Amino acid sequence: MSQTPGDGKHRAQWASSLGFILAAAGSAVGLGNIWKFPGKAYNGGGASFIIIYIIIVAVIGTTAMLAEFVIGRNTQKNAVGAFRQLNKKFSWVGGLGVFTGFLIFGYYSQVGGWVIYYIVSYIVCPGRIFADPKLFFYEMLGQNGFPWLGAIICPLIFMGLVIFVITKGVEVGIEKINKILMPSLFVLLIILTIRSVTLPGAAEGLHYLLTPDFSKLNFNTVLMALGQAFFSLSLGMGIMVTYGSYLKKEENLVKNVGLICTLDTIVALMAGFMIIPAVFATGVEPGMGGGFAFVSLAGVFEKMPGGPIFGCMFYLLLFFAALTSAISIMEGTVAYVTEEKKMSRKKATAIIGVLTFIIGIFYTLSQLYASIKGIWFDFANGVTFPAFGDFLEFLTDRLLTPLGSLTFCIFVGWVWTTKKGIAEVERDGTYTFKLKKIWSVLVKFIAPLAILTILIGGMVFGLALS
């Protein structure tokens, strides 16, 4: 049996290729696929956005993911240890990824708790949700008092599940749970998609998703597709470096990257076909982000025959996606602490859990404040600052994640060199990397340029990339 990091004996490894692929795909398939992609596809022109998105994933996303995998498998270390081994001056690059994942897990676990609350609510009292979806959401956040359910109890349950899996280790915990959750996620997604496309009036939504209208494409649309691709694939957080470090040397990295990116894209596309036809059929205006998932969709399920049942199934789907991603995000930080600080896995998960839980509470409280006062904190003399939750999402989604991807690509392309990266992929002639020259150009020039575009577009022009 594989050992877990920090045991002082042997480093953890995936027991099978399937386990690794499902775990990595589970990391990529998260909340962004289920609620962000449909909204962006709708606002970006439907089929036109989808075509651009697929091209970006195939060209840029696979390039960046392979860069992370070669670093991880070559060193067999966590993100910080990997960069330190290859070049000590760049160990901060791995630290940036770990720090980003640490922050993201703080609010991710809160949203995961909200999903649990909605699953129970759709089973017990769907009528309360349908009566006033916005009020129901705000009450969960604690509009009439402290958000015990939204900030403490439900997120604590979600985090407890994540910690339980992480403490079991890579093979027994992460790999095993993904072999259960990922197939379950696909089953639910297929059922909900079939229900959506067979609704009366769904044909208009299908036409929107299948008929390109390139007149709607603009710079903002391309930037949204770029941002969605990188964030959806869990790039820039060191997660794929850590997961790659658990790979056996005989694994075919190029094949695995292709399978993971394909699975992630299929889930995103199916989410689009699950949501957009239903939106057209029910006449509910879609949005993007949490407000869409927890408020707008209630209108869809209310008008749908068997709405409470399908509402419960949707949030169960969302729960599976959130759990698999949260596990991978936390694992990146846990691997760093257990290996670099020589701490036991249980102690590391406990400390990280407490710290991120505190961050998460402030995230939910800031959402509560925003729901009552608006999205800005007002101070004396007209000075305004963004609410903590909005700032945290901006910092991680628009700045730290793309910055992490940028530094990873630059490191592989120019510091460690693509020659060594290609050698790791080919494993001394075991595999033939037919696209190695193209990948070298992509990781050196095209991917960094694309990521810089995300950073500049998101920060300078204020475009919606998260």
The other form holds:
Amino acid sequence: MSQTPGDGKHRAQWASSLGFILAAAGSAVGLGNIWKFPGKAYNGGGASFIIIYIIIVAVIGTTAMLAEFVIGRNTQKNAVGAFRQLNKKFSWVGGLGVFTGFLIFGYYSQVGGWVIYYIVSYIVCPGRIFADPKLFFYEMLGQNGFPWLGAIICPLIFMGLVIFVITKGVEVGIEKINKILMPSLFVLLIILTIRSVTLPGAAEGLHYLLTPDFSKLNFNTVLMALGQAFFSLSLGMGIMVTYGSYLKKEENLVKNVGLICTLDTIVALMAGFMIIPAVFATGVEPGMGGGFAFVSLAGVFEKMPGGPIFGCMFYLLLFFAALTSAISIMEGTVAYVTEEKKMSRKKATAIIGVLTFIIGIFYTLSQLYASIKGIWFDFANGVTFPAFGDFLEFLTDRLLTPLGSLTFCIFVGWVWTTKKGIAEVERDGTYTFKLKKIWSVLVKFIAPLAILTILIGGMVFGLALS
Ligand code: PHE
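Having seen the form predicted alone, please provide the structure of the form predicted together with phenylalanine (PHE).
Starting with the chain above, the whole complex follows.
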């Protein structure tokens, strides 16, 4: 029986290889796959975007994921402890990741709460959603008063579930829940994809997804694919360092990276085949902005036979995806606090929960202010501040996660050295890492360069990366 981290001598470990793969895939498969990817694939030219995305995941995503796993498995520590052990001067690299996770967790649990609100609403009052999807969404955000349900109660339920799983520990909590939720997610995804592609008029959407239009491919779409790949694979926050640290020494890291990246990409592609044909078939305006999953999709479910049932299934799918990712985000921070600050797992989750919940409330409120009540702050005519929510997303998705991946790759490539990374993969000859030379070049040069391009592109040119 393995123990939870922070209990002293023993450290937690995944009970099985499959359990680890599902937990890491559960982290990777999240809101990013199901609602961000289809929109980007649509805007980025369909098949041509998909081809570029797959190449990026296969070449750069796998490289960066392996870099995180070797650090975690080698040190058997949380993100901060791991870097500190390998080189004292670099513990801030892990700290940056943990801090990013802390911020992301705040808004991820708010959106998770909204998803719960929609699951229930599709059962209880689908008619109200269909009557005016936009109004329904804004009411949840608190258009007519304080958003008790949207910003407090539903996110609290979501966060409570995450905390419940985390306090149960790695093997009994995280591993078990992923073993149940991930297969369920696949079943729902298959049902919804079949529903979508068999709708009359879906062929046009399928054609769009399957015929490459390279004229839509430009610097911006390639950057968009890069940013999406890093977010979707949960890279840059040390989560894969933490999950890798619970791995047994005899595990084959390269094989695991391959499987996790493949699973994550399959889910993203299936989500594309679930949403885009349905959008074409029902003639809904495919503007894929932030409110797409909550507002525009209502039009799709309204026109679809059995719409409310499929709507409910869709939000259940989103819920499973969001829950398993949120668990991983919180685990990254909890592992740090329990191990480095010697706090009990329960206390750590409670403190992190409260602090991130406060950040989250501001996120929802700012969405409301930004979208309907104008700007977030308006200091007497003139000085205006960007909406807090947009700022938070910009800070985490565009700035901190790429920065995290960049520093991880540079650390493994140049500071700790790829020689030690390869030795960790090969485990004294237990495995042969056939692609070790290629990986070295990728982790030292290609991945950092690519990430640097996303970072600069996102900041200086404000390219459409989200
Ligand atoms: N990969 C998750 C998704 O696709 C999001 C995430 C990012 C989770 C970073 C953990 C760390 O939604």
